[in-house]
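Here you get one chain, nothing else, as structure tokens; it is the form predicted on its own.
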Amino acid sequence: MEWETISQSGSEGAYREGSPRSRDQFERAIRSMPGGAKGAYFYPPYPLTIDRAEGCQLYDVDGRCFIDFANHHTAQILGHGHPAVLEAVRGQLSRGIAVGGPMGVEAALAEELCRRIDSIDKIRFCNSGTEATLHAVRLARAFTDRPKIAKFEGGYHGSHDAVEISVAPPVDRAGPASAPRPVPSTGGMAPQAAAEVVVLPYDDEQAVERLLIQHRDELACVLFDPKVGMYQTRPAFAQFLRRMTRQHQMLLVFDEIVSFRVGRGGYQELCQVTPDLTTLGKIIGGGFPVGGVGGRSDIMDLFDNSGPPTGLGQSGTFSAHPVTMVAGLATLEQLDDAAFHQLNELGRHLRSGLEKCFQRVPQQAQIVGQGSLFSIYFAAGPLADYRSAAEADSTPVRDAVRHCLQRGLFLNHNLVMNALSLVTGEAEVERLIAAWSEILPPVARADGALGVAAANRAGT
């Protein structure tokens, strides 16, 4: 589909004019850091530099205020600087920052997660989602004595060689949709990394069943990132996957690093699936670096270093860091049923409002979401798998994001995997809906009026 510039407020010139200090900070950073910012933070011509954050608001170094609809890659579910988290962190800092031994807080967080997630009997903590999936894969291989793993095309499980395969492959290199080819997502990987991964298509039971049967004697596990808030997820597909993995003695690993924020027990509670292992991160650290892998006792006990050697180990200088643990526990204590109800109702309100905006120009843009998670695509058809999402039109995205920034709204720079926080309110959501009501093509407005871009060209 053809899209034109959304508006002058979405232009690069307007972006640069409003952020000179961010430009200066980027030019400084690029002299000592390759690219000036980590990959997830960079977007052209340069990212905004944030000075401070409070509640649902971000303030950049140029003094502008934005409502935060990204919330640090969905990790800040309470918003920024929640009093309970700050109090817990200050208390822990006064007791000790890192002491070289357990302080009890890691056990308290572990107990809370075991209470919330029925499939987790025991859990170990680490420092990132990447570490969590790395250890989950090792557990699965050791427990099953099988060499390969399966993951879904478009699923992201961190940045280690075992899983950074077919995360966003060029479709012309990815093979048939029903039998995707494993494609390394970065250079420098181990030569055989891709050969150790079977790539599955989302939302295609027939193809998944065929591939799992074909590789059943060599697959240790299936890693499932449910893509909640990013694809149109069906609980029935997750239930099918549980039946297939159980039938063929493969472990099912639920990656709940993002999806744990959709309910008290995560996505697995909503879809009524009991995985063998679960990986966690983001919200369980209260804004600090964190990861976790938990599951059945007979699997997790391979990490038990209190008895005879099992052949496996899991540790790390900053794993189960006490400041992270108290921040995570304080966060979970705020997330009762009422909190999730509030988040999910606000998410429904947002999706309803944006759907009405997009219906003005049918089959041009759509919102995908669940709970407090949402993604926006310039696409016409269903978005149930990687390839349908990859076909979405990316040309208007940059201008749309800049348009929102000019309206004081901060979203992820690719419009995918946005999230509400508990301190976001209806007024903030209405501002986002109003901004997007302006982001329409310059023709075919249902009310007969010119779109924003056309109006600007006409000098009105």
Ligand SMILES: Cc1ncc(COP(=O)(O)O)c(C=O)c1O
Second form
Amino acid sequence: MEWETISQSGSEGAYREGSPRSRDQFERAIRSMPGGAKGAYFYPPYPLTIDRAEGCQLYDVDGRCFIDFANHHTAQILGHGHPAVLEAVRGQLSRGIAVGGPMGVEAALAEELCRRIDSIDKIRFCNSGTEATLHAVRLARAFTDRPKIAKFEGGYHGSHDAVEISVAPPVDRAGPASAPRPVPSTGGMAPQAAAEVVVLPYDDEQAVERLLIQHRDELACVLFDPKVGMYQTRPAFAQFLRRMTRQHQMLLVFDEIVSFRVGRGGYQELCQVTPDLTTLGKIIGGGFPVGGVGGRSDIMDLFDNSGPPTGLGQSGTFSAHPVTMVAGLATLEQLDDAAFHQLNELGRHLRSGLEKCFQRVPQQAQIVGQGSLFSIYFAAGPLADYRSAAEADSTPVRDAVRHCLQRGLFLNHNLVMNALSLVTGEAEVERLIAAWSEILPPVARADGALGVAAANRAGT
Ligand SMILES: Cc1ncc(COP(=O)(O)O)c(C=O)c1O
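Mind sharing the form predicted in complex with the ligand? What's above is the form predicted on its own.
Below is the entire complex, every chain and molecule, led by the chain shown above.
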């Protein structure tokens, strides 16, 4: 394929031409919602409005069909409209939607998660991953009687003040790599929020050890998102964190809100680490809003105010919503060893296909992935931590994503944190590989410039 053709297909003009109804929907939405609907992937200049979803396919309001490689921020592990989930939801709708009392279904999901995840003796449900990490942090502070938490640079754990620190800081404002400065990720946070957080560099054992020792008397926990499918992860690093936190009597909180989809017992089972607390979300709600925090009984029992008050509360009007609970349970029931094997094999197939495609033009693009999760970066070096990922070239991303859309392939708008579903097949994966072969053709340009970016400069 000629550069000009790629430029055409990834251009804003081609995108606009194919999506007039999405543009109309966006123009309507921004009149009543700042910036339009949240929770959507945003392909500039406006997001695609989706009309319906079925299996591994999304249909937009302009009548086009896309293979879904994003699966609602990784949450839709069974794809869209799985019959078992629909049946469970319909059954629950007819029994009651929100009734102000337990309906038994929450205990069934809790038991299933306790069975799957060895480190979880007890679990509490809430409505989002944000709430789950908020309550994990409170549990850790209450249990240890220490004020601060440690989290990793580049780690996203939701949108409350304690964790929205150094999520994607500008590197020039983020201090030295081995002792990152806490940088608030948004305005409007409590003035002291950043001072309550020790920011750790991912995958740097020496620096992490030094920082944990330096702050050992004030740290309640280390909050760890393993970044599976986003960085090149090392189980030994997670094991090191377990040793360190134990040694310094801090809690280790595994954020498995994304990584729970890599295996029956989550990433913690794969890396053989037993955290004190685990936060969950996304797939455990079967596509409905959900969060969960679980772990050791002696910590979780701080939430048990059925006897004398513990001083720690957790509440939420829609927590453990019965429709969510049955959808989550129906989803987990599909996720047996064979299902994970299928997802992981397909992930392997996708990675090896894209690796081959990228090897033809070394130094330009890379795929990082594990299980059914994958991310694509325009970067040459290792992707081991936040700073190496931040060095990736973001210039070609927009056109590459729009080129994929033109080929009927729906990916995360920044190419990071994509996910396969159980109904994605090899044929769909082959289509993705073919589209990327067009983006990075076999012959690299003599000046080494990136294909899409180069094509843009030539074409505009
Ligand atoms: C690792 C991780 N933790 C927490 C969250 C927050 O979850 P939610 O968006 O449900 O609040 C996310 C969301 O993407 C996440 O990826």
